[in-house]
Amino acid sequence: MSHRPALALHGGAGVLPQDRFPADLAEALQADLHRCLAEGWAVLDAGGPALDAVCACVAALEAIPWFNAGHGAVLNADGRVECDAAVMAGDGRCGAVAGIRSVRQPIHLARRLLEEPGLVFLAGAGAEAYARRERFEPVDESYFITPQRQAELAQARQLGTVSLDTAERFGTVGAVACDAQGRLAAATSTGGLTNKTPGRIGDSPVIGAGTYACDDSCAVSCTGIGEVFLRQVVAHDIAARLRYGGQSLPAAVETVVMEQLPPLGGEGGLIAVTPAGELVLAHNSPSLYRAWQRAGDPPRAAIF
């Protein structure tokens, strides 16, 4: 099998239709998506591994305040930040964290766990204690909190909801990659849902639900209504359809995203890549903030 390096990222599934989305905001958003894609593509273009590429993309996305990950993560019902992240390599190594409040870029902490024999998933105080032992420089929780997220929480409390229909509601971030050796990787990072119950964990940091990679099938990063994606173990389901069911990646994604999820309330989308560098980016929501590139092709970004 020939391996064509490929990379895709997402900044979450959006709720606004195109006719209600400000044009200047769309332009600025796509510029940031291109910039984050370039961070990962530089790794692949230099012959580096898919694992490094997806972590570079997600770390860049975590630093942008209008995405719901890292700096700019949404606030729970107590007004606190609880960041979740996961990363998986196609050889089966993986790491995940949840409830992070003092690590600047949660995806780097998840990556450190991937390299740790015997550990996969740490949450809350245990995860932050591990970060201190591993000499991650702590940041105050205020680093993550922005005035926009505070305003969104106030609105959500007033409405009694855990989601907002606003132009600023960008979501979970993630990336998938195939490198020149056919190695795959996936990474996902999120702040969860505005006004969520403290301690709530969705699909993003759960291996097989929101994040999954297998060199024999595909790598997947999801975004959307986390509880539905979690119950349906969507990321692994896509991979299993290829590995055991013989479906193509486009067919597997079409079945899950467009047919299986909507009746269950599973609004959202995903990005996926095969060892041949085939990319599929799909959503049943009004939009999916996304960017992608394959060797020999120019980078592209889209919202709708």
Contents of the next structure:
2 protein chains.
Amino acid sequence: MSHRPALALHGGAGVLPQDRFPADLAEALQADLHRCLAEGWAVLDAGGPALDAVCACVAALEAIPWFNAGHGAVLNADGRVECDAAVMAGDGRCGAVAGIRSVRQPIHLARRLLEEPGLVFLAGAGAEAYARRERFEPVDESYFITPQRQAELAQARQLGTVSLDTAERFGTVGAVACDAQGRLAAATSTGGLTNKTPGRIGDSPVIGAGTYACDDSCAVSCTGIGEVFLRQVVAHDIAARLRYGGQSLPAAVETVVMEQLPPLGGEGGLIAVTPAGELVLAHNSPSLYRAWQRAGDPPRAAIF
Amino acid sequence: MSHRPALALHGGAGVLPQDRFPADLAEALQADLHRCLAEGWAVLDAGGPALDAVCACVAALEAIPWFNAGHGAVLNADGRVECDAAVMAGDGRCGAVAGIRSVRQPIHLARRLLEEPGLVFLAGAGAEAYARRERFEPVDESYFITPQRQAELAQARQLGTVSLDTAERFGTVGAVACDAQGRLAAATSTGGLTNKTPGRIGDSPVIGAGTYACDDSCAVSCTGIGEVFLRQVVAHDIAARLRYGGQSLPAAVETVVMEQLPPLGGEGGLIAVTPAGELVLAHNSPSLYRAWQRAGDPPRAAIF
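Mind pulling up the form predicted in complex with another copy of the chain next to the form predicted alone we just looked at?
Next comes the full complex, and the chain you just saw is listed first.
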């Protein structure tokens, strides 16, 4: 059976309303989203696996400083970088890392763990030692840090806030894909929250919370207030609504994102795809930086 | 509406078959299981909350050296202790810690996070710094380490294995409870796997994987090969089968533990409770060290 390839990515949930969003910034941002989408689409278009497509998108997003992942990740309360990432294939293989500050592309380290039969999730110094053993070239922490993130931390410290990304800096990144064989995959990468407690792990690297894929239902990548997404096990909850409740993907996402999360303070959004190549991108925040494409259709990007 | 209080605990999944299990050891073990159960039962019996009951059970189990949690936790490949723990109340509050080696009772630190509105999950040095700020008295890592665990690590290194607990040392600990108000809670604490990769996080501290509770469905605490439980998001999957699939708790647990996990290498088991006080304790491993009680019935303990 041939499936219709589909791919979506996000660059996080944004808080700035449309009427205050600079037009030139919106244009530059959408150009970057299109460019990162094209990296993953090239994989699917060549008949490649969903897993490679989502990793290609997320790696491209990690390299762009205004997204909060890899280069340009936000800073914790100690002024340090702690990157988290996870990737899951619809066959159940997955890998996740937390507290990374010496691996250029955290998603590649998560992918390496996905290939390890006996390991899924590594954190902190142990994860970085694993990276060295696996011959990931170490990068200095200064690679991740940008003047914008330093200024945001200074502001957050002054205000005493622990926040999602502000105005002109974008958020957590992620991608979901369905390939021509109907295989699914999801990947997410983040620097977490500005001024976060050191050692804090949000939903992004937690399989089932911020990242989940199963070929029987859907693949999901989330972004938003991680603690609420953790408590609700959001990504697996979407899949379970399809698998056990017979809900459609749009109905499941609508219920979770628009009804369940807001009263809990769960500002944010998610992207998801089914084995039929059905895509849903939803957010209860003012914006979700996103792009998507299905075979036969042109690529699209949107902010609000 | 009055609910029937119920409580269950586990001390991990064991690999030794019944005919090779020393009778005097079984007796001593069951006495300890009863003693830890009584700690939690006293809370429920006095009309206290399920959350306090599961924390009391797990704290008692952590203090006993032959269980793999707190004092007596297994050692990682560097010969170091890295304790993980999580606790969740059925109202959605939860807390989790990973990589702890200076807090006497890791479950108490997880509980402290549960009380924090803006935090859920902390790992490593950041988690320990948080513990210091919260005035948890630091303990030396030597508090956790026992000669038995050192001998097990030496053996594992010789054999090149990363293993569940062997013969006479027991496993991950956990508890689930339903109180007289029908409130649920689950808690889990572990040292992980002997000879594990430093920084490795298993299912125990991951909300949805090894630990989950929701008052609409059930509370679950797992034990076993953590990576498989992580991939299957086991604890939340059990709850989702009830919530969306209308399955009974016994049917859901039977399907997951006896049918779904074994072909994936998911040796282990779990304990679960519903708001009606229905208890299910199941394992696909040779044994599950366990004890349980329902209001009006005497306490019970079992191994096989």
